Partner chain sequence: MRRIRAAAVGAVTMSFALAVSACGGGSSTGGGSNDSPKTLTYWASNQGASIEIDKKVLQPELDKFEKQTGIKVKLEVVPWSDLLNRILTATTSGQGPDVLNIGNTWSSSLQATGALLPWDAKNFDKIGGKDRFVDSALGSTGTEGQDPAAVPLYSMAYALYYNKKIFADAGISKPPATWAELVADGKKIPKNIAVLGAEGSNLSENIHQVFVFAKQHDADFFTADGKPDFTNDKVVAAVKQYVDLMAKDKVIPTGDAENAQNQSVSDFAKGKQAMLMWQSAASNLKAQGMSEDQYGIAPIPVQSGTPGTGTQVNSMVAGINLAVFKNSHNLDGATDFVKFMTSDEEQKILNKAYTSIPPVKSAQEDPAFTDASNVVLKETLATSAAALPQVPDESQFETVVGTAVKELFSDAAGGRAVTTDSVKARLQKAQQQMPAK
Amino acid sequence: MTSTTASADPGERTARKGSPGAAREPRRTGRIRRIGLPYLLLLPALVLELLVHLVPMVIGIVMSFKELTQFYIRDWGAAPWSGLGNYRMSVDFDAPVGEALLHSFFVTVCFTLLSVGLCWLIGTTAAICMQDTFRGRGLLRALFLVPYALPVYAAVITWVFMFQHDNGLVNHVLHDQLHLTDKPSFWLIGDNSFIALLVVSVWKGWPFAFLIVMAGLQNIPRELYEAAALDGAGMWQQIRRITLPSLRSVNQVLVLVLFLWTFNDFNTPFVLFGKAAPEAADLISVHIYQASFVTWNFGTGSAMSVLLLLFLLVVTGVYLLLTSRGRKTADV
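Take the sequence just shown and give its structure alone, in the form predicted on its own.
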C-alpha cells in the first residue's frame, strides 16, 4: 500500500492538488471580463473627452501664466512667464481691464438669473397646461419644441432681421400697428440690446425646460390629483402641494443645467451682435473672446477663462451641497 502510493506519478499528484485552482481560474477570468467590459466600452469616450476638453483646458491654464500676445502667436511656448500678472490685471477693478470684466460679470449674472427664471416659469406653465388631454395637444407640443430644435445660427439670425430698426418685424408691430412707442427703437445697440438678448435667450431656452418638466410630470400618479380634487383642492393647491414637490429633483437638475448653459452662452450674443457686443449686453463669454481674439492678449483672456471656470465650479458645488441637504431634510 505504501509503495503504491509512493510510486504514484508526481505530475498526477500535482494535477489532483491543483484541480480546485484550475476550476476557479475560468470563473476569475470571466469575472475580470465582466468587470472590465464597461470600462472598455467607456474608453473611447474617455479618450475623446481627454482630447476635446481636458487637454485644451490644461493648455489654457498654462497660457494664463504667460504674456502671450500677438508677438508670440507662431511660437506661444516662447512667451515669457508672467506668473499671476494676468490674474492681478483681471481682478484689479480700479484698472480699465478689471473694471470692464466686473461690469461684464454683473451683466452676465443679471442676464442669467432673468433668463433661467423666465425659461423655468414659461416651460413649467406650458408643461402643466399640456397635461390634460385635448384635441391638438400633440401638435402644440411639437410646435413648442421648434425653437429648441432649430440650429442656433438659423434661429438667432432670424431675430436679427426681426430686430432691425427700419424694416424689422418688432418695430413694425410695436410702433406701426400697436403704436406703443413714439418712434422705432434700436434693439441691437444701446440699452435695448439687453432686452433683445434676453428675449432671444428665453425664446430659445424655454422649450428645453418644457421638455424636461413634461417628462417629470409623467411620473406623478394621476390618483393624487383625483384624491386632492375629491378633498376640495383647487388647481393652484394641487400645483403647490403635489406638482411642485414631486418635481423638486427634476427642477434641481434643470435649473443647474440652464444656469451653466446660459452663463456660458457665446453663440447667441455673438450671432446677435457680432464681435463687438453693446455695453448693456456685454456677456462675459463675448468679453473673454474680445480680450483674446480682438486685442490678441491671449494670456489675459486665458486668465479670465480660468477665473470663470473657478466661479462656475464654486457655484455648482454650493448649489449641489444646498440641494442635497434640502433633499435629506425633506426625506427626514
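Could the form predicted together with its partner chain be given as well, to go with the form predicted on its own?
Nothing else is written out below except the one chain.
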C-alpha cells in the first residue's frame, strides 16, 4: 500500500530524492490539506444548518416549556416557565385541547396512509404502463407531471372553485350530468371535506411517485423480462417477480418521503379550507398552526410541534430499521 501511495504522488517522490528533513514539511502540509479541506468545504453548510435548522428547533423546544401568549409575544424570553404544562395539556385526551389534538392526529394518520397508498399505486401503475415505447409516450409523461409542476396555491385554489357547492364543476358533473347524487354535495365543509382533501392530495402527489418509479424502472435490465417471457411468465408475474423486487430500494425512499411530506402538508388543507378546517379534515399541521397563530397559544403550539417531531422520528426510525433489516435478509 505504502509503495503504491508513494509512487502515486509525484511530489513525494521528488522530496524523497532530496534531504529527509526537507521532505517532511510538504508531506505534513499535504496531509493537513487533505484532511482539512473537506471540513472547510462543509463549513458553510454546517453553519447554515445550525442557523436555519438547529437553533430555531432548540428555541422552539424552549418555547414549548413556556406560557407564551400574546402578553409575552413581544419579548418571549420573559414569558413564565410552565414546565410540562403545555405537554400535559396537549396529551390530556379528556380535555378539549388534547381531545382535539388526538382527533386531528387520527385524521392525519388515516389521511396520510390513504394518500400515500393511492399516490404510490397510481404512480407505479402509470410508470409501468409507460415503460414500453409507444406513440405519444413523451407527451403523456409530460402531462402526468403537470400537477407536480404547478404552483401549489394556484392548483389548490382551482380545486376550491371546482368543489364549490353552488357553482362547482364537481357537483355539476356528479349531480347535474351523471345524476349520481340526490342533491349537490358539500365538499368544503362537513364530512366530505376529507374526500376533497384526499383527492387534491393524491392528484398533487402521484406524479412524484410516477417520476421516481419511472427512474427506478430504467435500471431494470430488459433481459430479465425477455427471459421471464421465454419461461412463460405473464405480465402480472413479471411485475410481481421482477419489477417490484427490483424497485424495493426506490420504493423505500419514495414511501418514506411521501409519508413525511403528506403528514406535514400544510399548504393543501390551508388553501382548501382556510384557518379553521372542518373537523373531518382537521390535519395536524393546520391544527398546530391554529393553536399557535390563531388562538395565540404559542407555548402549546410549540409543545404540539415537539410531540409531532418525536412521533415522526419514531415512525421514521422504525421504518428504516424494518426496511434495512429486510434488505440485509435479502442480501444474505
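Positions refer to the first chain, counted from 1. Throughout, rigid core stands for the largest set of C-alpha atoms superposing within 1.5 Å between the two forms. On a predicted model such as this, the values are computed, not experimentally measured, just so you know.
K.L.:
Is the shift of Y39 between the two forms large enough to count as movement, that is, does its C-alpha move by 2 Å or more after the core is superposed?
P.N.:
After core superposition, the displacement of the Y39 C-alpha between the two forms reaches the 2 Å mark, so yes.
K.L.:
Would you say L48 moves its Cα by 2 Å or more between the two forms, aligning on the core?
P.N.:
True for L48: a C-alpha shift of 2 Å or more.
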